Every structure is written in C-alpha cells, then in structure tokens.
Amino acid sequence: MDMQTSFLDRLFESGLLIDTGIDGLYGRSGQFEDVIAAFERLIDTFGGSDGAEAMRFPPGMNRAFFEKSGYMKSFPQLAGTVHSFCGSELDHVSLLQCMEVGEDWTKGQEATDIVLTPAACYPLYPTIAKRGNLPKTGGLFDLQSYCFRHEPSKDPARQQLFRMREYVCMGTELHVTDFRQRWMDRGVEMMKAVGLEVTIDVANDPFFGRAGKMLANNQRDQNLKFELLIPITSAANPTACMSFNYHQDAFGTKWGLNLEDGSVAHTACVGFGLERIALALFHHHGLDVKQWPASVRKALWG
C-alpha cells in the first residue's frame, strides 16, 4: 500500500494526475494524454493493417443488454447504474431539504435506462447480432471507451473510470485462438519495444461469491484468459496491463451470433489498459518524458 500511495503522490505532485478527492477518479495532464496518444498509435501500427471495423461507443450502454449479458451474476460488485432525479416539485423541495441539512438526498432518485459500460466490447455483441450472419471470414472489431468498475484504490493503476483499448474477433475456434495468439506475440513485442519486462501469466476475472471461486478454477483450468503483467507499484504483485480472452461460444450463443453456415461464432478479445500501460511507462522510465530512453521515444513518437 505505501509503494501505492507514494507512486500516486508523486504523480500528483508533478500534475500528471489529477486529484478530485475520490479515489481511482483522477483527471489527467496533457502530458498524460500524450503519452496514451502515442501509444494508441503504436496499437494501429501492430493491429492497423488487420483491416478491423473501428467503432467507438460512449461510456454508458443500453440497460436491457446490460441485463441481458449476465454480468451482475459475475461481478455485481463492479457494476455501476445511472440514476435519475424523476419526481414532482414536492419531491426536490424535499431533494433539497436533504442536501441543506446533509442527509441522503438520493434516496427518491430512479434507474434510468443506462448502465456504466463495464468493458469496451460489451455494447458491440448486440450491435453485430442485428446485423444478421457474419461472413465466411467471421468478423474484426476495433473499439475504445471509458469503462467503470466500482473498485476505489488507493493505487493508481486501479481506476474506477479508465479506457480500454479492445480487438474483438468473431468466427471459427481456430480462427479465433489464432487471432488471440498473433496478439500475445504482439503484446511482448510491443512492450519490448517502449522499454518495459513483462510476464504473460494464465489469470482469471474477479467473480464474485461462491459460486465464483469455480468459474474462476474453469476459466483457469481451460487457459481462457491470459494476462500480460507489468510491475508498476509492486513487484510481488505485477498489473494486468493486457489481457487475451477466449469466450469459446458463450458470446455466440447468449447473442445469436451465426456464422454464414449457421454455425454459431466463437468470439475473442485482446483488451489494453490504457491508463495502466501509461502508468507502466512512467514507473519505469520516469515522470520526465524527456529523459525517457531515445528508443522507448522513438518507437513511441517516431
């Protein structure tokens, strides 16, 4: 916790973050931002020539296909709703009865029809289903957004709002698994490239209850989910800066996503911390960009 606490005052204290008072809700600097630019553009370098479809979804997503994706049976410890003040004019004299005298002015406050996007896929798998059958060659999707997950931390790489950076392939097991490994390949290659040692570990999500501890013991067992891992503010305890998922069917059948035969999709993702990467480069090479290594500049801004 102190290597925690320590790395996040020094990146308060030379403005990269932003401190709001909550913690894992930080603004960022321009140098900051800079940095998470350069390496997006190092992602289309590795991933450009792929030909995926780029969409880009806000950071709230559509409360039925929330519902629908099952994710408050896995982690409803992380999800995040939006609520809305929906009463009469009785009710906010009443709203703000509470907040002059600081009691819980939420309270009367109602679930609206959007939910904080948990993952940057999870508003694509029903969009592509309406579209009817993939094609023979299955489909490739480039997606960025802010994603939530009610986690507050005192570490830095443990946000509660960050971005994730995703390539999700849909098609046959093969075509898939190759799609996850020409990724991992590309993950060493890539950190390798800006400077950074790294270890690709089997790893599984953080389920919540009982139930979760064997979901978890599957996921592993089966080798469905892979992280690359980063020292960052420990070295005992190095973070997921990556992850590459294999979702067998699930995805294919929970959404109805058919391949031109009619066969059900496998579905794939390689996700990318953004901020965690950022964080990762910073803890490694300095909070000066300018005295970065040359080639950890150069691979970064050319």
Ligand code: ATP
Given for the second form:
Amino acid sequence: MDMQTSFLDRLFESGLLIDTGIDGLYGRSGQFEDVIAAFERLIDTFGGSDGAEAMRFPPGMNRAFFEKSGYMKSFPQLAGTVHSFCGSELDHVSLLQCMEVGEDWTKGQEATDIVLTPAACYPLYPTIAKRGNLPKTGGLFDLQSYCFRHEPSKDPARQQLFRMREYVCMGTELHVTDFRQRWMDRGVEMMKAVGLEVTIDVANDPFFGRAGKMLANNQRDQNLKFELLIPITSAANPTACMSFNYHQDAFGTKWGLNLEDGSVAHTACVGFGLERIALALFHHHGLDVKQWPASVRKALWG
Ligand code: ATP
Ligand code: ZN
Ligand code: MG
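Moving from the form predicted alone, what structure would you give for the form predicted in complex with adenosine-5'-triphosphate (ATP)?
Below is the entire complex, every chain and molecule, led by the chain shown above.
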C-alpha cells in the first residue's frame, strides 16, 4: 500500500483534513487549526523580542508587483492567476450555453489585477520600497499568508493552498545572514521542544526548464537556501517544514530597497510551513492530540 495515500486517508478519516475532491485543497478541522495556532504562539515566543513589524496581507497580490517580481520567469508552473467574467449580457448568454453543454466556459474569462500570492513575502518588498530608505536599524517584518502553488499531489504535505509564516530581514549582508543563522538555530530548538527530530540541509528552488537547472545549481553552490527537514510521508525524503533564504542584494536591487546610507539592502527570509509542521506533529505523536507526550502539550499549550 502506498504510504502517502494511507496517511492522507487517515487524516480524512479522523476529520483533521477535509476532502474537497481536489488533491492539495483541503478543509481543516478545529483541532488542526488549534495546533497551528499553538505553534504560531511558539513562534511568537521565539521571535517576539526581536521587535519585528507585523503585517498581514490577503492571499492575493497586486498583479503588477507579481509581474515585476519575475515569478513567471522562474516558476511559471506554480503560479495561479485570478480571472473574472467581464463581458456583456450577450457574452453571459453564451457563457451559460457553454456550461450547459459542458464546453470550456473559462476561455472568455479575463485576467483581473490580482494574482494568488505564491509566498508570504512577495507583497512586502514593494510595500517597504514605497516608504523610502530603511532606518539605520534595517527592517524586520513578521508575515503570514495563505499561499497558492499549482502542485497538486496526494502527499498531504504538498498542498495547493497552504499557510506560510515568515520573518523577513533587510539590512547589510552581515545583518541578514546573522538573522538567517539565528532562525536556523531557533528552528532546531523549537522542533526539539515539540518532540520532532530534524535535519538541516542545503536546498534549491524548483526553477523551471533547462536554464532553471543552472539557477538551482548556483543557488546550492552559494548556500543561498537551507531547509529544515522532518520525515512526514517518507523517511528517505523528509519534508521541508522551514526554509531559510538569503537573496543577497537581488530583491534590494529589483525593488529599490536602500539602507539609510543609500546602499542597496540585502534581504533574507525564513518561512514556516504551518500545515507541514502540524502534519509532522500528527504523524509523529498520533492523530489524537490528547495522547501527545506531556512535554509536547506543555510546549504548545502551556
Ligand atoms: P519543497 O521543496 O517541499 O517544494 P519549497 O522549497 O518549495 O518546498 P519554499 O518555497 O521555501 O518551499 O516555501 C517556504 C515553506 O513553505 C517551506 O519550507 C514549506 O514548509 C512550505 N511549503 C512550500 N510548498 C508547500 C506546499 N505545496 N504545501 C505545504 N507547504 C508548503
Ligand atoms: Zn520569503
Ligand atoms: Mg516547492
């Protein structure tokens, strides 16, 4: 039996995840949400004293910013756009006729000004650039958003709509690489507190196509991306539950993010995959939260 299907089936049977008929698109039970809320409070405990500015964006972003980000160059296969009906009454009649006979009614849909957010930090960079130069202390931001990626899968840890909690740091190279290292240490410590064994490894993003292979190799060679891995659906291929990204001055240059002295800001972000962390907890400690080890319950619920 396929182990992935089996964990997903058990999640459905227990009601923790709710089947919608689409792979990677699930409802979540109150219990599942409670675990995510508790873990987010743990994140707050670890990051709280750093003084990050909290911001929450909706799961859609300005299409113009999305275009400028270059996402379609790197990950066209993952993007999701929002299209709407913008036609006349006559167009509406043919739309309904199309649906009636089971033809593709979506062809006439037009792109709106909104695309689905692919990572929690994407709306942040243009927002901060608009403020002008960063203060002397740089920038530190606390984000959380539902994100969309078109990667349907039977693996419950690979969803199409999932939440990412992120901290984003802007400053000098040293400042942002220190930030990234601090969160790698904290990530290991946090997961230990909730009874999860982790490994950290260098990683790369799934850049599209043949040219993408070179970008991925370059990212690895320069140690720009690390992942904190926890076995969920496979022991041989553990799942990335956190990632730690150093963008060098790429986003600073693209968005015009400058430090107080006018030099280009370096940026880094750390992301928590909230559903993945909840799934790791359910996988390791069982589907019944009341049966989890006391130390884990204490770390999460005090
Ligand atoms: P993977 O290598 O597994 O595809 P990723 O490198 O694409 O992960 P990032 O782009 O760094 O992941 O996203 C930040 C975090 O968001 C990841 O560390 C992970 O925990 C979570 N995440 C990414 N993709 C998904 C997904 N499809 N479903 C659920 N969580 C995800
Ligand atoms: Zn990010
Ligand atoms: Mg991915």
